[in-house]
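So this first bit is one chain, no partners, the form predicted on its own, shown in C-alpha cells.
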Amino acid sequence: MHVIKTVSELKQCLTAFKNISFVPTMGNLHAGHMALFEEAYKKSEGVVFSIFINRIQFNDSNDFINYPRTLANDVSLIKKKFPSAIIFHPEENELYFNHSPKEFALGKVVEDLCGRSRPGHFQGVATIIDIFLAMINPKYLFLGKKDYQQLCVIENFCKIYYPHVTVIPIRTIRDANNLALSSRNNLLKDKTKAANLYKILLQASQAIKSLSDIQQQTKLAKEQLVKENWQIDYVEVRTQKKLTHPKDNDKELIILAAVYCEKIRLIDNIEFCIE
C-alpha cells in the first residue's frame, strides 16, 4: 500500500494503471467510506483514496479546526481491507501551488438548501474536486448519497468540466439505529437522539407517498424536531434528479434535512417515489 504526499509521486505511481477509480475523503473513515472503496475496486485495479480536509469548503473556522483527524487509524483501516490502495494525503501547499482561483458554473442548485446557509461552500468543493481530477485523471469518481446536494453539484460539474469522468453514487450507510454514518457523528454524545432525524424524515416521506400534502408534512417534521430541541437549517422536499421544487407530475422525490444536534450539523435524506 502506498501513502503518497506529493503530486509528482502520485502521477508516477498512476502510470501503472489504465483505468483509475477515485474516492475523495476528508478522513476519519467509517463503514460508509468502506462501501465506497469496495465499489471502486469493482471497477478498477488502480484505486486512489484521498485524505484531505479541504479548508476552503468550511464556512465556520471552528468546524474546520474541530473536524476529526485520525490519519493513523485511517491508514491502518485501509491497509487491512485494501492493501493495494493508493492513499493520497497531500499538504495544502502541494495542492494549491500554481493553482489559479476559478469561479465554476455550478447552477442555481448551489444557492438552495445547504447553499443558503453556507455561501461559497460548493465553490470550495468544486475547487478541490477540480484539482484532484486534473491530477489523477480517473475514469470513475465514487460519492456517497448522504451528501446528496453535493453529489448533484459534482455530477453537473463533471458533465461540464470533466465529461470523461463517470460519477457513481453509492447508497447511504447507516448504523443499527438508522443514523447516517458521518465523521461528525463521533462528536455526538447522544446518537440515539440523533437517529430520530431519520425516523422523522421517514414518517414524512411515507405520508407524502400516500398523497399527503408536502408542505403540511414538512411543517409537521419541523415541529417534531423543534419539540426535541433541534435547531433547524431546513427540511425540504425536492425532485431527485435536479433538486427542484416538485410539480404535480413529479414522482421521484427526495426529502432532505440539515439540522443541529448538540451544536453538531447533521444532514440526511430519503429518496422515495409517488406511485
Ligand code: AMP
Second form
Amino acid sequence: MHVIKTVSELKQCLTAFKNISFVPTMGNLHAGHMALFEEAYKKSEGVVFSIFINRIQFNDSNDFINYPRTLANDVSLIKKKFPSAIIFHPEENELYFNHSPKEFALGKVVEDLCGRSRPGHFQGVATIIDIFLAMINPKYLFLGKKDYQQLCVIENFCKIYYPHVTVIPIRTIRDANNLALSSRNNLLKDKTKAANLYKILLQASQAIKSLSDIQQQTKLAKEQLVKENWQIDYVEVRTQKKLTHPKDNDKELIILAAVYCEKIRLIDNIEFCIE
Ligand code: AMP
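Having seen the form predicted on its own, could you now give me the structure of the form predicted together with the named molecule?
All chains and molecules follow, beginning with the one already shown.
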C-alpha cells in the first residue's frame, strides 16, 4: 500500500493503471467511506483514496479546526482492508499552490439548502474536485448520497467540466439506530438521540408517500425537531437529482434536513417515490 504526499509521486504511481477509480474523503474513516472503497474496487484495479481536509469548503473556521484528524488510524484501516490502495494525503501547498481561484458554473442549486447557510461551500468543494480530477484523471468518481446536494452539484459539474468522468453514487450507510455515519458523529455525546433525525424524516416521507400534504408534513417534522431541542437549518422536500421544488406530477422526491444537535451540524436525507 502506498501513502503518497506529492503530486509527482502520485502521477508516477498512476501510470501503471488504465482505469482509475477515485474516492475523495476528508479522513476519519468509517463504514460509509468503506462502502465507497468497496464499490471503487469493483470498477478498477487502480483505486486512489484521498485524505485531505479541504479548508476552502469550510465557512466556519472552528468547524475546520475541530474536524477530526485520525490519519494513523485511517491508514491502518485501509491497510487491513485494501492493501493495494493508493492513499493520497497531500499538504495544502501541494494542491492550492499554482492554482488561481476559479469560479465554476454550478447553477442556482448551490444557493439553496446547505448553500443558504454555507455560502461558498460548494465552490470550495468544486475547486478541490477540479484539482483532484485534473491530477488523477479517473474514469470513475465515487460519492455518497449522504451528502446528496454535494452529489448533485458534482454530477452537474462533471457533466460540464469533466464529461469523461462517470460519477457513481453510493447509498448512505447507517448505524444500528439508523443514524447516518459521519465523521462529525464522534463529536456527539448522545448518538441514540441524534438518530431521531432519521426517524422524523422517515415518518414525514412515509406520510407524503401516502399522499399527505408536503407543507404540512415538513411543518410537523420541524415541530418534532424543535421538541428535540435542536436548531433547524432546513427541512425540505425536493425532486431527486435536480433538487427543484416538486410540482404535482413529480413522483421521485427526497426529504432533506440539516440540524444542529449538541451544536454539531448533522445532515440527512431519504429518497422516496409517490406511486
Ligand atoms: P467526507 O470524508 O465526509 O468528505 O466524505 C467522503 C465521501 O464519503 C463523500 O462522498 C460522502 O458523501 C461519503 N460518505 C460520508 N458518509 C457516508 C455514509 N454514511 N454513507 C455513505 N457515504 C458516505
